[in-house]
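What follows is one chain in structure tokens, specifically the form predicted on its own.
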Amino acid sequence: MELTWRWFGPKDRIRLDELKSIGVEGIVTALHGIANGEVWPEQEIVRMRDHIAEAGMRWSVVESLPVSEGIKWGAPDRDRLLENYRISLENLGRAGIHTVCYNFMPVIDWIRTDLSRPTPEGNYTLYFDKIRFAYFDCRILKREGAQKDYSPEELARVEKLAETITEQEKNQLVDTIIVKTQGFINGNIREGDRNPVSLFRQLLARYEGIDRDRLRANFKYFMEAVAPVAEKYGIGLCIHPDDPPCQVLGLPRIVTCQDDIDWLLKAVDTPANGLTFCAGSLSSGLHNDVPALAERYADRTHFVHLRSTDAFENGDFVEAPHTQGRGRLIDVIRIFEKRRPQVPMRVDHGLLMPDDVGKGDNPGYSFLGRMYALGEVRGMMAVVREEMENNRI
């Protein structure tokens, strides 16, 4: 697989020459300065492509060309937004960019309740605590009907937490769930926005009455509109699984399991409609067998995210070391090295290591933590390639 790295553009503190020096072959990035729903100009695409090429690498994957909320919920102007998306795809295709990762998660992208959970080794990692999330949902967001989404035992634990949680911890939950993990992903809410809880409620309100079937129909409408452009230019559109792979905040989620992915790929059955195989997102759901899913969808996978989690019966999960956890990454690597050896992959959600603390990196995207993970993954890849050379797999 091609070794790639998510880079957040010229403002990223990590330099391209540093990435080249640690073995990165391709860059995963986006035009972060352009608002969601607007056209990506061809000259800006070419400028980014050439800037990366000058550093001795290629722009391997766009992550992401965001799907606007209006497309997801079916706003009156969605056809205008879809036309802008088609033009952006065409501009990418003419510039030779052939892999585009995106997601179809309403309002909220990946969710964690703790961005710096200490590990026994002295590092920090990302954590999802279901009870703290339920507290946010029921007591901070005060979403109508939220209590129906949790068991009596969970609600009792929420009430127990309410007796001890501090104002600082409440503010931290808001910052973590609404701002820190969303601003650099989808731009719906950003650092410095006033009253993010109120803004978040407004975003949720757009999805009132939109159930799973309606969101699926909106996905199909999107894919039918953009797939012809992708086919023309040989672009692989690859949807990212929901993170976590379950329903949250009363919102429908449509990329959580095998049945979901089967439906999505058949809804518009073209190679252009493919998957970002995120072992981490899928592994955080106890219902998912990650290597089995990799085997099933290898031929429709255009991009791979290699990370892993430990998930627990109580609904909590934590980012696991890349050599451990439910992601079973060495088995996933075996599948893709054998069946899709040219597919780009990147390590994801690395540890926050002591020398990364305070450097201002986006959550999960520290330099040393991802470099450490890349070393682990390259070691697993070397083992797998040796196995293949000796016909052991």
Second form
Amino acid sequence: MELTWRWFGPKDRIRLDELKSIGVEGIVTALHGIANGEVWPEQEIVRMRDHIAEAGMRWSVVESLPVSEGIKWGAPDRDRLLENYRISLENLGRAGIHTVCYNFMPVIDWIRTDLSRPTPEGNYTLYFDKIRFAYFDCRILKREGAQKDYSPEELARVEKLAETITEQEKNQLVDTIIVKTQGFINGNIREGDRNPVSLFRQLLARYEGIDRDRLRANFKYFMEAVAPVAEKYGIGLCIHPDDPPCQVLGLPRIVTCQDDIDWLLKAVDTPANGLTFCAGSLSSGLHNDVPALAERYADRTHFVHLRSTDAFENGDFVEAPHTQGRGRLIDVIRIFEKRRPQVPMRVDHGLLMPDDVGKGDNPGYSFLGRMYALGEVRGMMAVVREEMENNRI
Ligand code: DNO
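For the form predicted in complex with D-mannose instead of the form predicted on its own, what are the coordinates?
The complete assembly is shown below, putting the previous chain first.
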């Protein structure tokens, strides 16, 4: 696999020469300054591509060319938004960029409740606590009908939490769930937005009456509109799985399990309609067997995210070391090294290590933590390559 790294553009404090020095071959980035739904101009794409090339790497993957909310829920102006998406794809294709990651999660992208959970070794990691999430849903957002989505035991634990949770913890929960994890990935809410909770409620309201079938139909409409352009330029579009892979906040999610992925790949059956194989997101659902999914979808995978989680019966999950957990990355690496040796791969969500603290990196995107994970992944890749050379796999 090609070793790539998510870099957030010239404002990222991590420099391209540092990335080159640790063996990174390709960069994963986006034009983060352009608002969702607007066209990515060709000159800006070319400028970014050349900037990366000057540092001795290539722009391997766009993560993400965001799909606007209007396309997801089917707004009256979705055809205009789709036209903009097609023009951006064309501009990317002409500039020689052939892998484009996106997601189809309504309103909210990845979800965590704690961005600095201490580990026994003195690092910090990301955590999803189902009860804190339910507290946010029922007691902060006060979503109508939210109680229906939780068991009586869970609701009792929410009530218990309500007795002890402080104002500061409540604010932090809001900041973590809908601001800090969303802003930097061109999400719907940005750092500095006033009253994010009410903004969030407005966004949720758009999805009233939109169930999984409607969202699937909107996905198909999107893919039918953009796949011909992707095919023309040899672009592999690759949808990111839902994180976590389950329905949340009354919103439908359609990339959670094997049935979902089978459906969406068949909905428009062309290599241009591919998958980002995120071992981490898939592993946080107890229903998913990650290596079995890798085996099943290797041919339609255009991009791989290597990370792992430990997921628990109570619905919580935590990022696991890259060598451990439900992601079973050594097996995933065996599958992709054998079947897709050229596919771009990046490590995802590293630990926050002592010297990363206070550096202002986006959550999950520290330097040392990811570098450490990259070292672990390269070690696993070396073992797998040795196994392959000696015909042991
Ligand atoms: C979080 C990321 C996601 C991912 C998008 C792809 O760390 O894995 O935000 O980039 O869902 O569109």
